[in-house]
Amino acid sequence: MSHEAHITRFAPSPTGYLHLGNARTAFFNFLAARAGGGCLVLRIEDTDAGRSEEHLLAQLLEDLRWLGLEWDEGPDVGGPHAPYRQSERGEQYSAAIATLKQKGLVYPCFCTPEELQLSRRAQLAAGRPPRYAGTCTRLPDAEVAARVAAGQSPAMRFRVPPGRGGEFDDRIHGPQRFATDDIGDFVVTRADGSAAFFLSNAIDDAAMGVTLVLRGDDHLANTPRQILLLEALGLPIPRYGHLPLLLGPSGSPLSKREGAAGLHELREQGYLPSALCNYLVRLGHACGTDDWLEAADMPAHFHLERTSRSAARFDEAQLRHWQREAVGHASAGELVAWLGSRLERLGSAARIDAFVAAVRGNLLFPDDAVPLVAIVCDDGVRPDAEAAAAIENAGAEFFRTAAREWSSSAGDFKAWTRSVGTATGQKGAALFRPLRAALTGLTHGPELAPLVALMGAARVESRLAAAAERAGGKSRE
């Protein structure tokens, strides 16, 4: 399949953290742009001044970059279509409204939210789809002037042309048809004068040269309105693709109650960005391989035609699978940075590197390293129930023998375990299980030899002595 050079955009509102569905939309826009050598525009839809917050915008940008997304144009990198915050694009919206007024395609609407709600209820009760009833469509100029003079502030509505049909080819759902008689006149500016979503979103897509609008299918019903607006203004109409919703395991909308979290929270839990990307590229999209993909290879495996038309479901087990793969594919330096201050007790860089090499196969999240650091750094260990049983079953003499052989092995793990096996007559699990239990307090975990090297001779001696005392004490009880 060939890739087109799309100009895509991601247009979030800084009113909260990005949830996983929005993160997938951002990632798919990034992949669609990169796959064909196009570009990605980041636009911030912050016209809702009451809910938009600067710290949320800063967090949004940071989280997107953590995921590995880079945009070619945006509020922090600039570009030929600046500004990229809708709160700074009022002049463009005013110019569009002036054009629509000149063409007689907008009119003032004084209907209150309460009146509109009553109208919707009445239409639903009558079995009709709710749409604007046209209350203010033909208000005389004198009445409009009188209401404005009395202090009323009208919204502006777009006059939808009657009796027309239209269609567009959705890149995911295929051909879509609509009738203008099913679309009520809609608000393009609010009563406070700010541009409404239908207007600002469509104007900015055209002004910024966007050729593919890839967004959630909750916007599918908005597309005919925006096409009508762009046609009325003589502006280019992009192609549209609407991604199906992301659902929780039960089939209901994704929520924290079902274990799903926002991008920022997943990051705080310790998920690696490469794990999220390998999961997202397969979430409602058949990327053609089940193998691990490096970030640079993902665009070549992304094809809009392979995007599912049905809703995708969040699967935490799959996300954890890719997290384990990510840990396995990460470099030692990446893992050291990921584990951060949890490694401080280990001291030197060489000891940290040796520890990471020894335990990486046993890590899923950063906090998994904490008890393993304790195993090699604490003076002693407290065996869990299984380890205590293994120590008692081995008996005190087993550990006295292990301690004697340790003293003569000069720290050579293979030579030590071989001599302990010869002296005790034990091999396999009967040999290594009690040794692991005594030295780590567990009966399973990372390979024992590198842990023993990290513990040092003094800790090994003291833990073998403690195990002999435990086994001897239990045998006397």
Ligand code: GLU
The other form holds:
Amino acid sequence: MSHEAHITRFAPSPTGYLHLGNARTAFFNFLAARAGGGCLVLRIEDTDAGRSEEHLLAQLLEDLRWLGLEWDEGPDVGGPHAPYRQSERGEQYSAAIATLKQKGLVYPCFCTPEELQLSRRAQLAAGRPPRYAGTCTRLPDAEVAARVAAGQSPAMRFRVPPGRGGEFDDRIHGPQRFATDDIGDFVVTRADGSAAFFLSNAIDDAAMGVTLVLRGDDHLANTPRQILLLEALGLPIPRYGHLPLLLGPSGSPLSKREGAAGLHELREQGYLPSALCNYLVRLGHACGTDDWLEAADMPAHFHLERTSRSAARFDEAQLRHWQREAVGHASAGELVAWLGSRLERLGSAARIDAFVAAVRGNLLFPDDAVPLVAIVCDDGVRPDAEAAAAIENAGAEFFRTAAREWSSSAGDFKAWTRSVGTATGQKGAALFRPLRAALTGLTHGPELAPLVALMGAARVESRLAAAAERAGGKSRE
Ligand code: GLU
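Starting from the form predicted alone, produce the coordinates for the form predicted together with ligand GLU.
All chains and molecules follow, beginning with the one already shown.
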């Protein structure tokens, strides 16, 4: 399958944190751009000034970068179509409105939200789909002037051409048809003069040379209006692809309650970006392999044609699977950075590296390292119930023998366990389980030899002595 060179864009409104659904949309736009040597534009749709906050924007950029996304044009990196924040593009929108006015394709509308609401209700009650009733379609100029003079400020509505059909080929859902008679005249500038979504979003796509708009299904019904606007302005119409919703595990919309937190929270929980990417590239998209993919190989595995038409479901078990893979594939340096201050107690860089190599197979989240660091660094260990049973079962003599053999083994783990085996007559689990229980306080965990090397002779001796005492104490009872 060949890849086209798409100019894609991600156009978030910074009114909340990025959740997994938006992250997938952003990621698919990134992959579609990279797959064919195109480029990705990041445009911030912050016209809803009251609700957009600077810290949310900063968080958004950070989250996208953390995921590994890079954009070729955007508010922070600039580019030939700057500015990339809609709050700074008022002139472009005014120019578009002026053109539409000149062509007689917009008119002022004084309807209040209450009036519009009443009209909607009446239409719904009559079993008709609600659309603008046309109240202000043909207001005489004199009336408009009088209302404006009286301090009323109108919105501007686009005059949808009557009696026409239209179509577009959605890259995910296939051919779509629409009839203009089903579309009411819609607002292109609000009463406060700011550009409405339909206008700003569509003309920015055209102005920024976007060739493929990949966005959520919730915008599918908006596309005909945007196509009509672009046609009216003589602007190029991009291709569209509407991604099905991302649902929570129970099939309801994705929500925090069901564990599908924002990207930021998943990051705080300790998910690695490479795990998220391996998960997302398969979320409603058949990427053709179940194997781990490195970030650099993902674009080649992305094919719009393989995007599912039905809603995808968030599945935490799958995400955890990729997390396990991600930890396995991470470099030592990445893991050290991921574990951060949890490794401080280990001291030197050499000890940290040895520890990470020893325990990486036992980590899913960074906090999983905390009890393992304690095994190496604490003075003693407190055996859990299973370990206590294993110690008592082995008996005090077993640990006295182990301690004796230790002092003549010069810290050589293999030689030590071999001689303990010979001296006690135990092998396999009967040999290693009690030793592990005494030294780590657990009956399972990372390979024992490197942990023993890291904990050092003094800890080995005191833990064997403590185990002998525990087993002896019990056997005397
Ligand atoms: N700002 C819109 C949103 O976040 C963009 C929709 C689009 O991608 O066209 O829903």
